[in-house]
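What follows is one chain in structure tokens, specifically the form predicted on its own.
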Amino acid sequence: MEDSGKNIGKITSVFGKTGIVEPTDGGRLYFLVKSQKLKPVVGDNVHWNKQSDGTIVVTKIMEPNNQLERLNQYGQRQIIASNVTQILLITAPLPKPNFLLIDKFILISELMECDLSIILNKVDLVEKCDRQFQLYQQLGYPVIKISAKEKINLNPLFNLLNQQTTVLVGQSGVGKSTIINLLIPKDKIRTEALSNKNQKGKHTTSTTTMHAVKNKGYLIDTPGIENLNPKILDIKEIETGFREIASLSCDCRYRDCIHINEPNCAVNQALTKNEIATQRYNNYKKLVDGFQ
């Protein structure tokens, strides 16, 4: 049996207790997990052993930098990916943007301590569609305007994936599937799906898959992305997703101020002076109300 310390790889697909690991020196290997305690997810960095019969067994999951969660059909938290370095938030002028959902995705990225860029798709449909997103640019979130269908301004999008582990999020109908098809050729997705299905003859389709893209990047493709769940442990963490609120928080009278009805609240004072966008503040309050 080889030393697991010399065998390190990244999980790119999971089918229950089996899946695919990409070793650091390249290639793709089908693995098994024998320990009931180990539950690998896409993006995990792992140690593995090659047994005498050639079977690859994952023996250890390294501590992740972060984890992406969603709510499953039973309302329970489910970890779907690890070690995400970047979230691309896909939006469009049509359907009408859901800014509460957008602000929730931003909160998720801030809690995970990963980069976030806003990809404004379908810019060919309307003459001016970026005015509502100028606020996010001012807060430091890049906004890139593209048309996936008409292939407009795609290079900045492609460049974002360089040496990043990226997940695409956004509400239904904004063009996520079209963008994924641009970033990952359909033939590659189809070939990998057939390979996964035929390897053991009894695999189910992976719900979350990570595809290698150019310049040492990975793109995570997962369904049910609208159900992503921010991992909030304390109500004060919610302001982390609202940079304009967090920057004023230290000026509040009370350290535990949540900026709703507390006296001498710097955030509410800024709100009355129109120094904070009402829409963003209202979305902040909705997230606070949802946590309480």
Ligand SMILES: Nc1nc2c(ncn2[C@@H]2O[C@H](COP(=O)(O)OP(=O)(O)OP(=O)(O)O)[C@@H](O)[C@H]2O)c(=O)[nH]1
Contents of the next structure:
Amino acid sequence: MEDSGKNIGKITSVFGKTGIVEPTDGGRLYFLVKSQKLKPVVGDNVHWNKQSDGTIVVTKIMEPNNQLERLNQYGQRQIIASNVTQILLITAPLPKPNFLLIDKFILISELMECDLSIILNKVDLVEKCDRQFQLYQQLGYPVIKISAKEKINLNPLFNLLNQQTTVLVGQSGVGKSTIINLLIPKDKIRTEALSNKNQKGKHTTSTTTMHAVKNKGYLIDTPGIENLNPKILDIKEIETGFREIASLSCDCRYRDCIHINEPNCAVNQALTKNEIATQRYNNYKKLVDGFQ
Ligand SMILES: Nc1nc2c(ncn2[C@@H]2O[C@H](COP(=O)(O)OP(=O)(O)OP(=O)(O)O)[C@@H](O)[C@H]2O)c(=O)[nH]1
Ligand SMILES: [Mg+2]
Ligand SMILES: [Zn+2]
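Show the form predicted together with the named molecule, please, because up to now only the form predicted on its own has appeared in this conversation.
All chains and molecules follow, beginning with the one already shown.
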């Protein structure tokens, strides 16, 4: 006899057709997916049933609020996680910040309707390293300076995780793994890694895991986070990643102005008057060129 009660839970790991679901009332269960159509990813809220032999079967995936996707090595879209509420954009004085990538991550957060904070790591290396980030603070993205290595100013970072489903993004070498190790106790990562490995010999390094953190937070740990893909359907959506451009847009003569070389463009006028940053505009233009 099958248990027909609709149990609800959140997917925290996926390995093919199996993984871990955290029931809303606590605990962790291994699940199985029987339907070919259901493809859960971490962060999905699901319905599950317990069969008479004890097997936990995921029967339904609830419509997610958003999905984070990347391009895999073949250039195909691959969904990494669902229901992300916050992106922490990790940067550092070294490696030198790639502002096109930074602006792309900001666009992704705006399209996904996520919060975004900039974490300026490795402040132990250079004292004055936030000048280039003042602009982002003015645009409304909080900037927090930390050193993961020297454990400087970590409390504001910990507090950001409260009740959020967070993903860390940033260039290779900025300190994402170092920060994740501070945020999640090591023994927990190890146990999860071991249990993952038991599942048909698959390795955790190639999978995405969601760790529960204090105060109802979740932290998504995923490899290859540099190849995130903004889901742009219409060229006009690109300006949502550029708040200063989007807010001028209503003053352009044409409603569908994309601020490249249209006449009476409020954005281009602001640019000539130095009212918006050239670097941001140039990155906007590169993303527009890349879309066309
Ligand atoms: N000086 C200094 N070095 C740091 C700090 N945080 C991390 N590092 C060093 O930076 C290097 C890269 O750190 P990782 O945590 O591996 O960086 P990552 O972002 O995970 O890199 P990928 O996995 O390649 O994407 C390591 O040698 C760390 O020890 C810091 O606050 N200060
Ligand atoms: Mg890493
Ligand atoms: Zn315009």
